[in-house]
Each structure stands twice: as structure tokens, then as C-alpha cells.
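Take a look at this single chain, the form predicted on its own, given in C-alpha cells.
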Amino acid sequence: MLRDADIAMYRAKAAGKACYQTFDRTMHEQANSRLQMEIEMRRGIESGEFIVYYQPIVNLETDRIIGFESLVRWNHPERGVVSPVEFIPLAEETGLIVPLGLRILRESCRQMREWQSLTSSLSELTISVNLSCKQFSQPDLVEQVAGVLAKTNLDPRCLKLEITESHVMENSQAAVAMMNRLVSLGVELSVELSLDDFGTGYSSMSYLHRLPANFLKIDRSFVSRMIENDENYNIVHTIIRLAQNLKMKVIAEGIETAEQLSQLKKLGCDCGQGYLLSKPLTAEAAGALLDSREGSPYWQAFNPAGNNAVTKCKVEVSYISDLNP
């Protein structure tokens, strides 16, 4: 009974204040099955299930590669690759985030040094890594990157560290803090604005200016829901001009569509990632694609299907939208 009503507590904590919920046997089925991924997820970080996938990101201006950003897939042997919907939210409950987070930038810098030893073309390609919000709040982050930077090797304006805007405006004056820190050792630090939390609070864009950041990234639910001369569509377009007042760089993240391409190049957004550019790409297809690009005027096109079969196309192309996948 004190198992059951613990449950039900937890439940009742989780769905907001001055709410109560009542036992039933789905609630348990349900705390089981959290409690054995939570299992499944701690084995999987011990023994390397998680692995990264890198999608490009994409300068709108000249349609070149400057940097990839990474993203994590569990590789779960029953199940096969788990989508980071499922098991994000309890990492992050868990605290799993941060053994897992430490894992995901280790790797990333690891793949883009390997990347740009091949080379000097690439020296000045950059790896952005997102931080969890329990990572953000660890005193020891900044030692941890600076640890991670020296055993791979990476020079540090080659890695980009992305922060929510709602995990910097929990705390602002530590969070500032810490991204001063941050950057001091040189790596370049991407603020993520997003539909869901923008503006909330006592955050509000007059605010950016206190950060410390060289980039803003528009999250995929401002640019999904872009029609030109609507609302979203004007409030894309202020971040653009704020940013730029700011001397800051943008990226623009979730482009699916040739006419959101096209509407973020006409406000002068300076970067954009998503499935109408690159889907995201194992460490080889990635490799495979900046093999491609060195030297040639070749566009590798992927499969929409989902695997990494790539065919060459060589054409003349001033937007990358005109290619035909």
C-alpha cells in the first residue's frame, strides 16, 4: 500500500499543484516499465549502445558545410534504435543525462578531430553539443570540457555548446556565470530559443544581451509553423534582426520545406539544419559526405527512406533546394 501510494504521489506531483491522483494497477505497470528502461538505460551507457549521429549545418549564403550538430540514438539490442523522444525525458529525471551527456561529447570531439586530421580543409569545421539542463547545473562542467577538449585534441572554437534559453533564465546570474567560464577556454556557446518557452517569466529578448553567446538557434517550432506575414513568420523575423543587432549569428533548425528555405534566406538567417538539407548521418555517411564535398562540385543526395544509400549529382546549384532528392 505504501508502494501504490507513492506512485499515485509521484503521479499527482508530476501533473502540477493542488491536484490528487488515485492508484490504479496502469500506474504500476507504468512505474515498472520506467523503472526497467531506467535499468536498460544504465547498462547501455556501460556498454556503448548509445551512439551519435551528426546532422549537417549548413551556411545559407554559400549552401556549404560549416559544422555538424549531434544527436543521440540508442542502439537497444531487443528494440533496435530508439528514437531520444522515449528516453530523454527519464534521463533527465534519472540524472542518467550527465553520464550520458559527458559520453556524447567525448564522442563528438573524438569524430571531428578524426574528421579534420584527414584535412586542413577542415580545421575550421565545428561539432555543437547540446547541454541538458542537469548538466548545465554541474560545478565541475567546465573542468569536465576542458578535459574532453585536451584528450581529443580539438581545438576549442571548434565546439559549440547549446543551452536552452528556459535551463539559462532558471538562474540567470549563475548560468551567466558559468557561461563565462564556458568561454574562456574558447569554445563558442548557442543560446536555443524556443516557441514552448520564449519569453516566459521575467526571459525576454531585451535579456540576450547579457549572455555570452556568439549564436541563436531558432527551434523547428517557430520555423514549422513560418507562413509569410504571419505571426510567426514576424516573430522570426525580429529574432533575425535582434541577432544581428546583437552581432549574433543564427541558425535556424527543423527545415523540411523548400519554402521555409526560402523565406529564411530572404530574412537573412545565416544557417539552417534540417530534413530538406540532410537527414541525420551515422559517423561514416557523414565522413562519406565531406569526402564528397573536398575538392568537388558534388552534392551527395540521401535516401529519404531512411537508410544511407547516397547517390553522386554533379551540377551547378546556387540554392541547395533545387537539388531533387
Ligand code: C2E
Given for the second form:
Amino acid sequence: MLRDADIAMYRAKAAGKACYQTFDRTMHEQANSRLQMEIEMRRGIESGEFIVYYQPIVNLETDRIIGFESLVRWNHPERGVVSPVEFIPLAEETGLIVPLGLRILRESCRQMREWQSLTSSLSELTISVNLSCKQFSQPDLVEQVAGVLAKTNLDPRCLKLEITESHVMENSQAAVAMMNRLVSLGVELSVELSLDDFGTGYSSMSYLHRLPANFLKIDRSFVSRMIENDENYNIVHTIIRLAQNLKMKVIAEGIETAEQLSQLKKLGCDCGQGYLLSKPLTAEAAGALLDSREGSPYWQAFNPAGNNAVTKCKVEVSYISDLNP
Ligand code: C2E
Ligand code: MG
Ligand code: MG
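Got the form predicted on its own; could you also share the form predicted together with this ligand?
Whole complex next, starting from this chain.
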């Protein structure tokens, strides 16, 4: 009875605290499957089942790749490739995101350094790594990032840390202090705005000028709805103007259609990523994309030469997707 009451109490806390929940058997089953998943995650971290995929980020003026966002996947021995949407929330809740996030950061920086060492023309390429709320509030985060940069020998300017705006706003003063410490390492900071958080709670664009970030990321929730009506289009327009006034560069996420791409280009959005340009790729496929040898199948994909760069992207990317089940 105590065990079951405890499960119901945690459910009530998760539902926003000032409420009650009555225990039923499905709660016990769910608690069991979460515990099972936590055990499997611990084992998976140790045995290297978590792998990093890389999604190209493209300069919308030149159509060239300027970097990648690293996105984790769980290569589960029985379930196959598991999406981060399924395991990141539990990893955050259990604190496992801290060791997992450190591994992702280390691997992403190591991989970027390896790509950069192929040719000097790639020395400006950046790697964007997502930081969860829990990681962001770790007191030794700055030391961890500095340690990874030193170990992998990556230029700090090539590392971009992505933080969600709603997380920053929950504890704005401490967050700004942490961001300033990260900036002092020389890394870039990108703050992501999501329509789901927009205008709720602490989330407010009026705080943006206080943040020492030089990139603003527009989440897919905005981009996917911008064609629907004028109101959504105007919101994206306003965000891009605001970012420009604050001297921040804008990255739009989740570009799926040629129409979205051309609207974003018209609005002066600096960079973009999305399935239209490329899905997240394995390290091997992403590396092949960077192969700048003329005649390589990937060379023209993001080459600005020619007026139909986007058409070329589509053709080449469908080819790459074949490599990426
Ligand atoms: P996010 O940081 O907003 O990442 C973008 C998500 O949108 C990725 O999903 C990406 O695959 C997906 N995406 C990109 N372009 C398109 C598109 O054109 N259409 C559609 N439908 N989706 C697109 P993914 O990889 O499933 O990651 C989901 C979320 O999980 C990420 O959202 C991020 O919040 C979290 N996440 C992923 N990797 C990591 C990580 O290494 N650490 C942490 N802390 N969180 C991560
Ligand atoms: Mg991200
Ligand atoms: Mg997003």
C-alpha cells in the first residue's frame, strides 16, 4: 500500500503539485516499465548504445553547409533505433542526462575536429550540441565544457551550445550568469524559441536582449505553421527582425517545403535546417557530404554554383537518405 501510495504521490507531483491522484494498477505497470527503461539506459550508456547523428545547417544566402546539429539516437539491441523524444525526458528525470550529455558533447567535438582535420577549408565548420535543462544547471558545466574542448582540441568558436528559451527564463539571473561563463570560454550560444512555450510562463521575447547569445533558433513549431496564415507568418517575421536588431543570427529549424525555404530567405533568415535540405545523418554519411572532391556524389548538394541549388539539394539528399534508414 505504501509503495502504491508513493507512486500516486509522484504522479500528483508531476501533474503540477496542488492536486491528488488515485492509484490504479496501470500506474504500477508504467512505473515498472520506466524502471526497466532506466536500467536499460544505464547499461546502454556504458556499452555505447547511444550514437550521434548530424543534421546539416545551411547558410541560406550561399546554400553552403556551415555546420551540423548533433542529435542523439539510442541504438537499442531489441528495439532498434529509438528517438530522443522517447528517452530524453526520462534521462532528465533520472539525472542520466548528465553522463549521457557529456558523452554526446565529447563525441560531437571529437567528430567535428576529425572532419576539420581533413581539409583546412572546414576549419570554420561548427557543431551545435543540445543542452538539457538539467545539464545547464550543473555547477561544473563550464569546467566540463572546457575539459572537452581541451581534450578534443576543438576551437571553442566551433562549438555552439543550444539552450531552450523557456529553460533560461525559469531562472533568468542564474541562467544569464551561467551563459556569461560559457561565453568567456569562447563558445557560441544559441537560444531556441518554441511556439509551445511562446507567451506562456516566463517565456518572453522582451528578455532576449539580456541574454549573451549570438544565435536565435526558431523551432519547427513556428516554421511548420508559417505558411498557414498571415498571423503565423508575421510572428516569424517579427522574430527575425527582433533578432536582427539584437545583432543575433537566426537559424530556422524544420524546413520541409520549398515554399517555407523561399519565405525564410525572403525574410532574411540567416541559416536553416530541415528535411528539405537533409535529414539527420550518420557520422559516415555526414562526413561524405563534406567530401569536397569534385565529382564526388555529394559535392554539388550544397554548392552555390548554379541557380537551381535547391533542386540539386533535393536530388542529392534523397540519395543520402537511402544510406540513413
Ligand atoms: P531539437 O533540438 O529541436 O532538434 C530538432 C528536432 O527536429 C530533431 O528531432 C530533428 O531530427 C527534427 N527535425 C529537423 N528537421 C526536421 C524537419 O524538417 N521535419 C521534422 N518533422 N523534424 C525535423 P530529434 O532528433 O528527434 O530530437 C528531438 C529533440 O530531442 C531535440 O529537439 C532535442 O530537444 C532533444 N535532443 C536530441 N538530441 C539531444 C541531445 O544530444 N541532448 C539533449 N539534451 N537533447 C537532445
Ligand atoms: Mg536543438
Ligand atoms: Mg526544436
